[in-house]
Every structure is written in C-alpha cells, then in structure tokens.
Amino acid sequence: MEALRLEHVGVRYGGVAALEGVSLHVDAGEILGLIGPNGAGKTTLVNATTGFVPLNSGTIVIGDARLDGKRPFEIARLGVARTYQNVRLFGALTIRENLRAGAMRRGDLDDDAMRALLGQAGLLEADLDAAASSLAYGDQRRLEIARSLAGTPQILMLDEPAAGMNPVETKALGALVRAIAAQGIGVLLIEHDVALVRAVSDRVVVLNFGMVLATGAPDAVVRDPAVIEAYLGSAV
C-alpha cells in the first residue's frame, strides 16, 4: 500500500529547473533512501511535498488526497511529517511543549504518551520540563523525530538526520528509522551517509540535476556506473 506518490513533479526557481519530471513512491512501512550530490534537488523535493514551495508541474498524492496546492498545515493534517537539515525545534519551549506542538493533528498527549515517544527516540531519561535547547545536539535531532512522530504520520521525511552525529549515534539512528517503518509508517530518508542509507533502506532513488538518475535495491544502485560517476566516485 502506497503512503506517498509523486508523479512527474517539476519545480522551477526562475529559469532554473530544481526538479524535472520526478516520479517516485514510498509504500507504507517502507524506507526509501534518497541520495544525490549537493544541489540535486533532494530538499526541494521535501519542500514541494510539504507545501513550502509550489509545483510547476506534476502531482503529489497521499492516499487518495492531492497535496500539491495545499498549505503546509493542511498537508501536515493529512499525515505528512518532516525534519530539517538544520534542527528546527522550538528551543525556548520545553520538551513537553515541543511534543504537544507535534501532536496537534491528533490532540493533546498525556505524560505516558510523551514518555513512550521519547523512549522510542532514545530519550527516555529526558526531563519533559527542560528547555529543548538544553539538549545535546544529537538529542535535539532525536527530539525533532519524536515531535514528528507525535502527530501519528503516514509518511515521515527525514532530511539528513545523521548530520553531525558520531558513529554510535548514527547506528542508533538507523535502528530508530527501522523501528519507525516497522509501525507501518513510510519513511523517506535523505542522507549523504551512504553506508547508513544502504544499511536501512528497502529501495534507493538517486537524484542528479533535479532528475531521477537511478532507482532500485541499495546494493545495485551504489554499483550503478552512472551513480558512481555522478555522485559516489567509487563503488561503496
């Protein structure tokens, strides 16, 4: 069952095509890795899906609902959640208040539900009343994921979640991503850490110059000569 589908999506900034004819889908419970060089259009794809930039062509659908043309809060209510390249918590608010903000789609959370979300993200010992900004960087990343999960999304889009993490944190992140998908949530994972993408993804899509260069099983994609030439430099 598909959680998300993009069909022939195009986005232009002035005369520059950031995305051109991009089609892909993410199934419920699937982890789709999205890789490619800087400037390939990966974050533009997330921004287009979540309503932050308009489409010039194509359609984006979750379930039987069209997302293109809707505003970000409407898209969030339909079950699309995301994180950002740079952590975007409400730093002056508490962990409790951040989780409540993420849960607006489904209503308020009690402390037990909040603890369950934090435990899933590896933050079981966090003080709900501590300021989000007081957390270490890796924990802020995990809180941002927990906040995204608070709204019970159908699709979760993770934009470079391993950025700035050490190997131990990255390994824990991989386990968290797999656990999220095991709940039936479709995950779109954008990452430059190809080892992480290869370890957790069911399929991988490669973008280059705003177009799909390759798609398929992780091991096959990272050995594709066109992908090696455009992005990897050598087989991984």
Contents of the next structure:
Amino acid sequence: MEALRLEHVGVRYGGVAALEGVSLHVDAGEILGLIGPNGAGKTTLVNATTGFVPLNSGTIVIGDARLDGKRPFEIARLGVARTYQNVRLFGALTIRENLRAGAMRRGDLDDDAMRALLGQAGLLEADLDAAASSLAYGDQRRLEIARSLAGTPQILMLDEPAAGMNPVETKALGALVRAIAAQGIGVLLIEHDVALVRAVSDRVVVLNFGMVLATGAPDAVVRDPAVIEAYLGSAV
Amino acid sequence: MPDFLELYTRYRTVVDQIGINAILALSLAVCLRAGQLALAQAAFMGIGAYVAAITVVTLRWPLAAGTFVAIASAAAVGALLALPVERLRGVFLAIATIGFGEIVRIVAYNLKITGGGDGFNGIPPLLSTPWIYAALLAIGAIFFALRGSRFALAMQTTREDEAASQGVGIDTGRVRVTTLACAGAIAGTAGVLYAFTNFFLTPTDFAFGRMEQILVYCVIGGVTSPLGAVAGATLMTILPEAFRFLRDFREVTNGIVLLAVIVFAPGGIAGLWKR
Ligand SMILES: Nc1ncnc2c1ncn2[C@@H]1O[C@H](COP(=O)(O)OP(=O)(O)OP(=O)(O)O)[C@@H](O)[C@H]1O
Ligand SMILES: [Mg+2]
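Now that we've seen the form predicted on its own, could you pull up the form predicted in complex with the partner chain?
Every chain and every other molecule in the complex is listed next, the one we just looked at coming first.
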C-alpha cells in the first residue's frame, strides 16, 4: 500500500485562496484526522486530491504516481477513493449497481463480496436490489463508504461521514474507520465531531483559512491554544 | 394465409416503417440511457442512407460493402460529434445536436452526389421487410446481451451523476463518445434500410420533423427503456394510419397521445408495465 503526499498545495477560487502551502501525508494503514472551522478548506483539499478542482501550486503523489493534473477518473483508478460531504450515490440505481460501479476500477463483484462489504459497513440487512435512494440518510452514508471500499482503494478520503448520525451510529462508524485502516488503507477523516476524531485518529491536522494551523497527536492538537483560538474556545 | 398475405401487401409500407422507426427509437434510447439528450439521430440516419445510396448505386459497390461503410460512417460521425459538444449537457446538448442535424440536411441539399433538393432517385429495392426485422432483432439481441454489462452500468452512472462516476474511476468522456458512436451506427443502419426500401431520398426525410418523431417514440416509450422505445415507435407509427379518416387532422393524434402520456403516465409505456 502506498502513502498519499501533498506538498505545498495551493488552490484558488477566483480571488479567494482556499488552500495555501498545505503539506501533509497519509501513510498506509493510518488514520489522519482533518479538522478545522467551517470554510477552512477541508473539502477543497479532498477535491484537489481527487482531481475535482485544479491545483494552483504544489504537487500531490500517491507512491510514485503524480496525481495533480490528472482527471478524477484517473486518480480514482490509481487507488484514491472518496465520499462526499453531501452524499452522492447513484440514487436511481440499486445498491448492487452502486457497489458494482464502485468496483469498476478493478473488475466486477459477486454477491458474496457485496454482502461482505455491506456487512462491514453496517448494512447487513440491506436488499441488494433496492434503490439506493430508498435507504435512510445514515444508511446512504454507509453505502457510500461501502461503494468506495468496493474499489479496494489505497487511500480513502471521508468528508464528514458522521454528519446526521446519532451517538450510537457514530460509535459504529468509528469502529468501521478503524477496521478500514486495519486493512492497510490510509484514511483521511474530515469530521466536525472532535470526539470521534480524537477517538480514532493516529494523527490530526488542523486547517484554518486554507493553511495548516497545527499537526500532531490528537490529544496534543486539541489542547493547542492556537487551535482552541481558531474554534473560539468552542466544541474542542 | 392468403388473408395474411393480402394484409401484408396492403400495409407493407407501414410494417416497414414500424421496423425502421423502432430502430431509430433504439438509437435515441441509447443516448438517453447515458443521460445524453443528443438529438442527431435523424442526421445519422441520413448519413447512413446517403452513403449507402452513393456507394451502392452511384459507385456500384456490392450491397454488403456499401452497407458496412454507411454504418461505419454514421458511427464515426457520432464519435466525432461527441468531441465539440464535450462540455454541453441537457438542453444545450440538445440544441447543439439539432444544429448539427441542420448542417447535415443543408449539406445534403447542396451537394451534387446526394441529388440535392431534387433527391437521390432510382435506388433499387435491394432490401425488404425481413431484412428490417432481422436488423431490429439483431440490435435488440445486442441490447439484451449487454444489459448487465459494466459498460451498460457506466452509461447509467453517467446519467445519474457524472462527477461521482469519475470518482469511482469511470471515464465518462469515453462513455459519451462510445454512446454517440453506437447511436450513429444504429441510426445509420436504419438509414441503409430506409434507402433500399424507399426508391428515393430527399434531405427533408432526415430533417427536424423526423427527429421530433423519434423523440416522441422515446418519451412515449418511457425515455430510457429500449423495449418501451420499440413499443412507442410501433404505436406512434400505427396511430396516424388508423386515423386516416381524419385526413389532414390525423397528425393531431400524435400530439394528443404525447400530451396524455406526459400528463397521465410520465413513465411512458415502460412505466405502465412496471407498475
Ligand atoms: N466551488 C467554489 N467556488 C468558490 N469558492 C468556493 C468553492 N468551494 C469552496 N469555496 C470557498 O473555499 C473555502 C473553503 O471551502 P471548503 O468547502 O473547502 O471548506 P470546508 O473546510 O470543507 O468547510 P465546511 O466545514 O463548511 O465543509 C470557503 O471560503 C468556501 O467559501
Ligand atoms: Mg466541507
């Protein structure tokens, strides 16, 4: 499994610098928590890595392969999978079709493999032939994770996967993220739920105004005065 | 049997039209399946018809060779058309492809080899009803065989969400090019069949009026369903014949059926049998 590496990444939307000189890396089997206030640039970082927005400066590599300048489907084929802050399933298609689409980069999936993926994601009872849009919101989020795992990625980027989940579901999600990393997949976890980030992350990076504000062990980072300041003393 | 034969002789042109229109509807259904509102099927049909007529009649090629080149030309034009419209979606794609159809019509009108506005005359009836339905069956069989394939899935995800399709590694640009090439090949096949069953061709045979009818077949059939498209083409080809007694008003039936489907059964014929 390969590591993901961002070096001095800059992204601008018109005049607005959404990311500036951001460097970070995610190792195989590691969970990197990415936190920061609203508008800090967390989603932009995922979009830049997966080719959805172009870089203004910097480089992104996975193993020996350059990602910057490549199109999203090429980056996905190199093993970078993602979920979306607003769920983006193929809603009118079935759960089976969503999982098959997720596996597209490496071949096809049989029903047993699909069942295993759904079981891992906590969707054991789901009917493979049900429309993805018929699932409850939290289950749609879980299916989106299962879809991204179907392609056996090297790196998985999760954009606020616990949004809209209750504490019990959030706890199960934390266990799922741990299990994914235990398979050797490097996970970048964006979350507003700082307790979850603390509980599962190996390291944490804090973004603020598009720049890295702090990086280090979860407990140390959330005690960093600059981080507390950025959050205005709240939440952390 | 004599009754059947008599019926066939009497309604032969309608029977042929149904088959050809069903193939045209399938050509559009392919595009709609991939979420591409590309309305160039009438133009693809025209390219297939003229290339077949020119190669076989003017150049005296064997029918098989002319047919092959005609279908390949329509497919190639479809693939090439996908490039300039790469960034267009929805209504904008529809307008651009209708514009392309107009270009094809005007070119056919002004060229010498197509017979211009006078039409291309004297095409021998080298094909007939069995060929039309053999082609329809063959195309249907290909649809059936590809139904659960990864390519068919990629078309559907492209329709659902292009960005998310790319996110799982699907080259949606290639899906669009391939889709339009397939649409070109299918409509080109309809063009060849039309040419060798209709004696002569004029540019208006492939103009916007034809395109509009093809769109109606698909809307009535249920937009993305291939079987629905065939059913829609059949129904909408028979209806104006059945209402011949209305004379000039019989085309009104098309409009009424279209309105009724959109209002009462937005899923079209395919939606009705799924219910
Ligand atoms: N498509 C876009 N066009 C213009 N500006 C954008 C676009 N997307 C994001 N931005 C701006 O870039 C900055 C970073 O946004 P981004 O969505 O990456 O933040 P975020 O950290 O994910 O926030 P949140 O926690 O609210 O999801 C914000 O100022 C945002 O307004
Ligand atoms: Mg965000």
